[in-house]
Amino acid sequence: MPTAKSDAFVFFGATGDLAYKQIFPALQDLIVHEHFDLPIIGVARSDWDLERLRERARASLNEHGGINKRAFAKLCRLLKFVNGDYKSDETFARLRKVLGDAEHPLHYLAIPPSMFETVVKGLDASGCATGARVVVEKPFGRDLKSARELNRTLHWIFPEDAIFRIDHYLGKEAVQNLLYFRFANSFLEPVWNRTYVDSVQITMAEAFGVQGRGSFYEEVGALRDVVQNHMLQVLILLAMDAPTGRGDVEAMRSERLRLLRAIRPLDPKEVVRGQFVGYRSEHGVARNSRVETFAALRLHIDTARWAGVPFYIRAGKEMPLTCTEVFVTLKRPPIAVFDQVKPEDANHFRFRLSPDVVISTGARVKKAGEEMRGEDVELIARYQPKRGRPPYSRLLGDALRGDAELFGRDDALEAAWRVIDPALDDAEKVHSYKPRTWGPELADSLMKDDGGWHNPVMTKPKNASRKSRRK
């Protein structure tokens, strides 16, 4: 069994793009914040040396969030290199060498999943996976079968509460927050049910492409990419209920798991799948691709709190902007005292997750003068422009500590495997959109009857109260 710390962080990969992208920033600023000292061991199969390593991780610090000299300073001090096939059981003896006192080692496993058993058994056959835990990357297999095989692999190895299935979501302050705003409120709850709440929106919007991945996107798509995992994981801390015994970690993850069992699979029909013209275009891409680059889906929970409550899903690239929010419509009183309110005007809570943070309410209030009409304002309980810590350092920091709440559980995994299985090998066409457009046309079918989507817009609020920007 691993102790309470690990002793040494080593990450496969070391040359990749996540790991120029999140991991060497992560290691900065835990050292910055938490006073990291262990030995840092990247591992890769590129003809690339200890120096090249370091150089690689300066470009990266420089790129994502500037350099701290004396922390930068450490983190080479740490730092060491292994070179070699992941094939070859040479490479995992230099790395049990390079360990050397370590018996608790974090293995972090920044490679394409169809390495993870490769490296799992050199672990294994080595000697490095005794005492150890592992981190697994996301997308954490292709559907429900292979899911449950990569849990096979890895429990052959090492026991669940060694294994850390990541998903940086879940590590993010304002992912975070919404657990916190629902669960710390009394207001809320009387209202967080069916009898108020008429439906459920889930935006998460890029004003990119695929950047240069698309060998990568044609593996995957949006649906596993990001619904799957991230925006399902946000659904769940919407629609969970409270969890018995304060701050216990099982309690929490078997609340979210019995949440997910509620989701009904998903009915292929109410999933719209689009691609963005120009994606075909793509290094890596085939030239009749069916890839969605576009994913919008309709959702059903069925447990007493949300029963009848439509949840839509909505996650795409080469959208207007980038932005991840939140859209709850409330009820409309069930008689119009005043003036007739518009299904687009109807009360609603607001929470953007990303790039800034927001938790918002929509109300009425009388416009000035003598007739008695409303016009619609949005209260802003909170504003943050600021980023926080980033995400992948609060969950590294996490994991080396052996602490899972924020990890994903074989078993929640595979529920939510079981969500999207239906409709990942759907052979409904794929509709066209252009790039910088809210999708296919076809996707405001979905939200027909439920008063059409809520676009997010990029504004910052300049008082408490302001005229909400509804579109």
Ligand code: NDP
Second form
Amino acid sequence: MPTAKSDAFVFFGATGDLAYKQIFPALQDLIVHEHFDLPIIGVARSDWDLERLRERARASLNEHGGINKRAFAKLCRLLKFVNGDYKSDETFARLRKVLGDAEHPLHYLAIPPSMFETVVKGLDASGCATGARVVVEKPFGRDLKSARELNRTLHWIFPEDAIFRIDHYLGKEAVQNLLYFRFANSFLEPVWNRTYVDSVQITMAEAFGVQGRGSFYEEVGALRDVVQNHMLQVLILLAMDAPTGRGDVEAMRSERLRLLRAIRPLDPKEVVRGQFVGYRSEHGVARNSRVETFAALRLHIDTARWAGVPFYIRAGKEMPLTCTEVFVTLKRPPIAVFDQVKPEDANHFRFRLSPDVVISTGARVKKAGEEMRGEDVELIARYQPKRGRPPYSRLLGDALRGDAELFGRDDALEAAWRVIDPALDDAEKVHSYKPRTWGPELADSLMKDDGGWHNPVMTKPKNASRKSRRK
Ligand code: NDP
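Given the form predicted on its own above, what does the protein look like in the form predicted together with this ligand?
Complete assembly follows, chain above in first position.
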């Protein structure tokens, strides 16, 4: 088991989109906050030199979070570039040379999944894999079968504890806060079960389309792109039991797996697939594409805690706003002593995961006056208008230290595909919906017996600023 800290950071795909959007900003953040001081080696095929890669890093930071002059100067000093095709042994021989004395490099595969096998074998043949760790990007396979094959490929060369399968959702501050809120408070646990919870819904809405990445999206669709990974991860954190022991990384991962295994594989009849009008005219998209840009689904968890409680997930592009929110509806009081509480007025917990962070609970209070009539109020436990540090910096920092808690294990990845597999591809018809709406009407029918969807709204909670100032 590679317990030593990594002593070099290698990223394959240095000229690519992910490096531009996430990796350079994360590296600068690590330099600022964690005194990161390791060789950073970018590897890619384009005929670039180091100066061009530095310029790319500058442009990336200008666009994503801004430049910190001192940190950027350090990033430039640490940066090296290896130019070459991943299919060529020479590329890896050059990499080994540039790695110098490094004995525990971390290799980040920010490359098309079709290249994983080639790169892993190249690392092995050149000696670059010895004592090393590897970070693998999502999507981890296309379905259960391909995920198993990918795991087999990685295991040829790397032991499981040297493999870090990334899902950046787990690195998000708001997602961490969800887990913390659940297990650091005693008032929640007694109601967090089938006796008190009526239904749970998770919405991930994006107010944009495929942003020029049509050919990428054609291979994926909403179920593979965000449901199999991000949305299921959020569901797991909402529904899992507390892990045993304190700070035991494997106990946490095993508990997540236990919950995943209790989720029934999707029934295609409980999935609504949608496609926004105009998707087929996007560059790189087939004119008769049946790929879903929206998915709404109902899941069931076969545990004593959750039996009979429906879990809904909805994720889509070209929605009215960009926001990820969890809404947990509690059961109404057994009898209506005062006014009749409508389903939509039932008590709830709301977790806004992005763009801002909100943890709140909805309750009924009496309206002033003679009558015993009530109104809804929301009590805000946490409101953070700004994002914290980028999730990739947290995850890269963890991987460099060998801390695997926030990364996917082989068995968990396969269990997640087992849930989604029956609904992939043409399992159900794709229904069109107008851009900037909440998806096809059929998605509302899926939810109608459980009070309907709660469409997130982007308003700052009224009592938020006062509360956060008081902190
Ligand atoms: P890009 O297509 O933008 O970049 C691919 C990179 O791989 C380029 O640097 C390219 O080099 C390099 N490359 C490809 N083939 C070869 C080869 N034969 N030899 C050498 N270099 C090669 O992809 P992304 O950055 O968008 O995605 C990378 C990974 O990250 C994928 O697995 C993707 O699913 C995942 N991901 C991406 C996200 C994003 O926002 N972009 C979000 C989450 C995950 P060159 O350009 O020099 O040819």
